[in-house]
Every structure is written in structure tokens, then in C-alpha cells.
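Given next, in C-alpha cells, is a single chain: the form predicted on its own.
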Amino acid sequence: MRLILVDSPEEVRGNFYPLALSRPLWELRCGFTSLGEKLIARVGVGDVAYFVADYMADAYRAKARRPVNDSSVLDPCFGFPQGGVPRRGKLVPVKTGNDLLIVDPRVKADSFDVAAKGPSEVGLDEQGSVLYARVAKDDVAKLPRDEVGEFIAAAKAKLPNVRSAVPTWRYIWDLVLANAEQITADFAAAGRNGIEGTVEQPTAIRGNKKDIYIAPGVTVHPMVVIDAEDGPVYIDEDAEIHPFSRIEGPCYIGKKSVLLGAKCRKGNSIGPFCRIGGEVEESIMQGYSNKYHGGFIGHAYIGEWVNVGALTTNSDLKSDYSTVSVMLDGRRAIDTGSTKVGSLIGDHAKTSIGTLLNTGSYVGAMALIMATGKLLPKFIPSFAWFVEGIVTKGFGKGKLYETAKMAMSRRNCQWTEVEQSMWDAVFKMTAPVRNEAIKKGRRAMLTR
């Protein structure tokens, strides 16, 4: 059996912007580990094959372990073992004659009860949207393999339709909303417990002791509180907590994240190489980001690159205690449906100290932010410099670029050329809204 994920089209990837402009939905994280990780685990298979939006392909076969937008993976006479067969740093088929099974990323892995053997189905969704096809061998010989969304199309109206009632994730903010109840149901399937890393005394660690995992080359600082009274808390590999933090559970914080005497609220999922202080609740940072000083963040999700500036706040409770609402497109306003929403920022997005962020803000992905001391617009397009209230050009993407490039080489990341072309193709999307909101603010500078 391969497993083939294929990204939702854009129309449908729009509802998980500004995170999903830079990488496919199987990326996000919520709980533990990315939707990509936790499918693959649901299915059981380590033969995996995916396929992104053409203008990110090239970006994220670098970073990828396995085929990327290669339409021989379809062919059912050859097979890629997990990481691929390495030969002149590429990937080389290997004769297997496996049956497939095509998934859309926005299926949540934990109530995904398909087989991965049996006879070929397509589920669909109650739009009539493809979810899932299971196509078995012999059936795959007799569908167009030259492109995958044809041979999607070509299995949708050639193999058994079912109706599937597997959920799926509509928003971005529904992981945030989902994070705590994952972390638990990570814990739980990780199986792991115990302290394994260097904890210094005096530590106090509340709740039960089965309910926290210190991983090997973690260090915490004497003067910490693990609290693990309402939730468990997992501190993975060569994370170091500073004195002062209170870490309570349910929590992860990812390897190689510093807590800088932070006050890491419950449902928090901390990704790799952050560096985190102030006050951060329910919220999930995908990694390599920094909210190093004072100020809060709630029931938010931060991109990966993104340096939060001393004293931000976001709020995530309006005053009026009703549902949140939020503008992914800069147009229209979507109803959460939930009454706790905080701030979605996208990749390598900066704010300036002492930004205020309104409740449900949009901040896109190379957006700069300087404070006005007012909460700011709830939405801000993506490579904007917000300046003095009203979105401009600013100094153009090139500067964002160098900055860009500056914040990775500090953590011996590099910036290439394949990313910056996907780059340049985030920003000809995003700038009919940019564009608009440009407009709009010179209009007020006129009136002042």
C-alpha cells in the first residue's frame, strides 16, 4: 500500500491561510506532531508520496524525505520505501506493485477508519468533494496516470462512490481550538513518562508524575513550576527551561525551545527552536519563531520565522463575550463560531514592541508591523509594512527578503533559491488585497 497525499486546491487551502501559503496543510501542527505525521501513523504505511501546488513543489522537495509532485508514483509496478532508495541524491523506484490510497490533508487522522486494503472506493463529502480514494492495483492500470488530479477525476467517476462521514478541518482556527484535547491524545499514544533529562532543584512539579515527560538533554533550570494537575506535559529533546517558567499541561514544547522564565498557560504547543517569555495560552507556533520578552498570546497561531516584539498582546475574548470573527481574505468576515480566537500570523511576519492585536487579527506572512499604541486593523496582507496606521509598500519585498535571509543564517538555516521563488509566488498571489489596501491607506494619508 502507498499512501499519496494531495493538497486541497486553493480555494480550499484559503481557509488555512496565511499558514498554508507557505507549506501544504499536512504541515500544521496540532498537538505533538504535523496532520502529515499523524495520518501517516493512522495508516500505518511508510511508503508515502505527496503532492503540493505547483508554485511551492520545488521549495518543499528540498525539505522533503519523500517524491514530490513525481506522477510515477502512480504507476502501481514501482514504489518509494520510506525516504526513498537513495542514488546520486535521488530517489529511485523500487518494484513493489502496491495498491493506493489518496488522502486530503484536511482529514482529521484520529477518526479516519478506512482500511488501507480492499476494494476500490472514492469517499466523498457532502459537497461531493473527494476525501479519500482507495484504489486497488489492478484498478489503478486503468485510470490516466499523467497527473494526479486527473487520475482523481478519472477514479471519481470510473470506480464505487461512498458518502464519507470522516470529519475534517475547515479552518485554520480549528486546530488552534483542537490543540488541547490533542496534546492529550499524543500523550497518551506516545506512551512515554518519566525524567529523563536534568531537572535542578528546587523544581516543583504538581499532579501526577505519569502525566510529564522530560526527554533526554533537557534541561530545567532550578525555580520552575510543571503542572500537570489538569493535563500532561511533554518537554522533547534538548529543550531548556529558565528559572520562573510555569509550564501547565496539557503542554509540548518542542526540541531545541527555550523558555525564558515564561508563563506557558495550558493547551500551548511550543515547535522546534522557539524561544519563548510573557504569557502564552492555547495557542500553537510552528517553529524557529521568537516571543522572547513580555506581553501575551492567546488561542493564536504563529507561523514559522516570525519574531513577536517586546510587550505584543493580542487579544482573544472580545468584551462583548460573543463569537469571534475573521477576515482570511481581507474582504469578507467568518464567523468562528467560537468565543476565544487570538491572532493568526503567518511565516516570517515581525511586530514591533508594544503591538496591540485585535481579537481574531490576520497578520500575513512577511507582513512588518510597527505599533500605533490602538489596536491595529484585523487584517494586515501579507509582505505589508503596517506603518504609521495604514499599510504601505514600504522599503519592498527585497528588504523582507534580507531580513528574512538574517533570521535564518542566526539559526544556521539558509535561505535559497528555490524558496525565494515560491516566495515570489506568495507575493503575485496576495497582491490584488495587498494592492487595495495600499490604495486605501494613501487615500488616508491624503485626508490627514
The other form holds:
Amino acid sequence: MRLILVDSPEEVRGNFYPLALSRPLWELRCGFTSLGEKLIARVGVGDVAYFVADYMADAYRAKARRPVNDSSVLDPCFGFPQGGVPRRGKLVPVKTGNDLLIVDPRVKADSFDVAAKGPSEVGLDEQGSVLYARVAKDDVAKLPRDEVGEFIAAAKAKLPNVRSAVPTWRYIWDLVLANAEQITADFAAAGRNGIEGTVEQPTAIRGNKKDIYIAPGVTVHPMVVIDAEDGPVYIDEDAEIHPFSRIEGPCYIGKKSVLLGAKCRKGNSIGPFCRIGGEVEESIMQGYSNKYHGGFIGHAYIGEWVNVGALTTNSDLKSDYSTVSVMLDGRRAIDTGSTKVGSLIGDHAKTSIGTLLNTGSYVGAMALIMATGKLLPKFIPSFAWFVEGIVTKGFGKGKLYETAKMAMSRRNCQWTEVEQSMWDAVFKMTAPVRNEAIKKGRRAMLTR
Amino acid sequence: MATIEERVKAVTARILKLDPDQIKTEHSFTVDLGAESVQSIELVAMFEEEFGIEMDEDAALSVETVGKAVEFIAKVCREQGVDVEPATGGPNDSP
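Return the form predicted together with its partner chain of this protein as a structure block, the form predicted on its own having already been given.
All chains and molecules follow, beginning with the one already shown.
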């Protein structure tokens, strides 16, 4: 059986911007792992293929070790078991004969109880959108297989439909709000506890030691508090926890991440290679991002290669305790229904020292903020240079790319041509709303 | 109608808070007129507004002197079909 994850159309992916501008939805993180990893584990297969938006296909193919946008995976006679069979340094498809299970990545893995094996069945949500399609190999052969969208539409039209009540992720902040609970579930699923790394004394451990796992290669310096009283703490391989850090569970610290005297409040998922200082609460950091210094980040989702400048602080609770609204498209505010939502910060964004982010702020990918000490507007478009209180074109995207290259090279990662092509596409996609903001900024500049 | 040079000097004076008569074509925006990086961004934005043109950021920000800015803007205006008065009222510092 082959699992195929098919990314949502742009109008749905937009609910997960700015993070989803540069990655398929299943690469978003909640708890210990990505949504995709959870779905793959839940379905329990090694044969997995992906379909993503065309503009990111080449960039994603370079990262994913599985077929991307390759419609031959819809062919029932060929398969890529465990990614294929290596021959002369390449993965070569081999004959298997596969049933297919196509899944919408918004499906919550923990609630996805569709058996991998079974007769063909297409699960629809209330609006009639396909949440999954299990297609037996005999039926696969009867459907058009040139394009995945056509394949799914034909499956819906020709195969038995069922109403599915499986819950889905609707917005990017859903992941943030579910993170603490997901960490607890992931800790239980991982089934690990104990100390395999180095814990230098004196270190204080509160709560039940069974709720703590410190992986091999981890170094916990002296004068650290690990508090698992309200939830588990999982510190992954080669992480380093500096003195005066306090880690409250539920919490996941990713591989090779460093806490620098951080007040790591409950509900944080810190991806790999992050550097965390100051105070962070109920937030997700995708990975490779820095929040090195003081300042508070709460109920936020921070992408990759973000630098959060010293004393950058976000509000995650309005002073009247009303629900937080977020603008995902720069035009229309969406009521999150939650009283706690912080910032959504896209990949490669940079905030200057002293940046103050309002409750439910959106900072686009590649945005660069030079704060003036005032509270920022709630929507900063991607690739915007926010200077002197207004959105400008700044020094342009070329300069932002140079900075991104530099940031990545510092972690031995490479900025590639395919990645740049993807970002060029994102630049175009996000141009209308950015240009509107620039015009507004110009008007403000002229009246100064 | 003012020349491009006069208009460039007027915009520069407004953003950098200088007397327009003190600005010479050979002046460097950063070294002689004291433009900081943030003001360079404002200058490019205001030149675009003044002349109704769109400039490539990298090219625009590589322009160092007032005279070169006049030449650059004149070229962009020609390329983008924007009618302007002659670049200067007299000799400039172009090579």
C-alpha cells in the first residue's frame, strides 16, 4: 500500500501562511514531529509519495527523499518501496502492485482511523471535499492517472463515497493551540524516558522522572530546572541547555538546539538547530531559527531561518481578554476564537532589536523589520522592508537573498538555485498585497 | 518645469533635511550628505514618487552621487516613457 500526501489548493494553504508559503502543509510541526511524520506513522507504511504546489516542487524534491509530483506513483504496477531500490546511486522503481491511500494533509493523524487495507472508499467532509481516498489497485487501473487532481476527482465520481468526520487542521494557529496536548501525546507514543545524556549537577528536576527524557549527546549544564510536574519534557539528541534555563513541560527541545538561560514555559516545540533565550511560551519553532536574547514570544509559530532580535516581544493576549483576530491575506481579519494567539513569522524573517509585535501579528516570509519602538501593524507582507514605521521596498529581494545565503552558510546549509526559484515565485505571489502596503507607506512618507 | 537635477536635489534636501542650494552633483549621498541606510531607502522611494517611475532596487542603491542619480533617473524615465525636462540646466558630473 502506498500513502500519497497531496497538498491543498492555494485558497486552503493560505490558511497556513506565512509558514506554508515555502513548504507543503505536512511539513508543519506540532508536538515532536511534522504533520506528515504523524500521518505516515499512523498509516504505518514506508512507501510514501508527495504532490505539492508546482512552484515548490523542485525545492521540495531536493529535501524529500521520496517521489514528488511524479504521477507514475499513481500507476498500480510500479512502486517505490521504502523510497525505491538503490541501483548505481539512484532510486529505481520496482514492480509491486499497490493499493493507494491518498490523504489530505490537514487530516489530524491521531484521529485518522481509516484502515490501510480495504475496498475502495472516498471520505468526504461536510463540504464534499475529499479528505482521503483509498483506492484498491484494481480500481486504480480504471482511473485517469496523468494528473493527481484528475485522479482524485475521478475517484470521487466513480468510487463509493462516505461521509468522514475525521477532524482537520483549519488554520496555522490551530497547531499552536494544540501543541501542548500534542507534545504529551507524542511523549507517550515515543515510549522513552530517563537520562541518556549528561546532566551536570546541581540540576533540579521537578515532577515525575518518568516524564522526562534526555537523549544521548544532550548536555544539561548546572543550575538548570526541568519541571515535568504539568507535562513531559523531551530533550532530543545533542541539545545543550545552558545554566539558569528553566524548562516547563509539556516541552520538546529538538536536536542540536541550544537554550541559553531561557525561560522555556510550557507548551513549546523547538525544532532542530535553534538557539533560544529570553522567555518563550506555548510556541512552535520550525527549526534553524534564533531567538538568542531576552524578550517574550508566546503562542507563536516561527518558521525556519528566522532571527528574532534582542528584546523582540509579542503580545499573545489582548488587554480586554477578547478573542484574537489575525490577517492572513493582509485584507481580511479572521477571528481565531482564542484569547491567546501570538505571532506567525515566516521563514527568513528578521526582527530588529526592540521589535514589538501586536497580538495575532503576521510577519511574512523574508520580511525584514527595523522597528522604531512602536507597536507594529498586525500584517507585514512577505519580502517587505519595514522601515521607520512603514512598509517599503527597501534594498529589494536580492539583498534578502544574500542575507539568507549568509545565514544558511553559518549552519553549513546551502542556498540552492531551486530554492531561489521557489522564493522568486513566492515573491510574485505575494506582490499584490505587498505593493498595496508599499503604496500606503509612500503616502505616509509624503505627509511627513 | 524644473529639471531632473533640480527635482533630485529638492527630494534629497527634503529627505536629508538639507538646503537644496548646498547640494552639488558631485556630492556622495552617504559621504558628503550623510545619508544613512534607512534614508537611502526613503530617497529611492521618494524619487520613484517624484518621477512616477519604478527603479530596480539594486541598481538604484548602487548609485553613489547626486549627479549619477540624475543620469540614472533620466535613463529610467526614458525607458519607462515618462516625459521629463532635460536632466540638467547646465553641465553635470557625468563622464
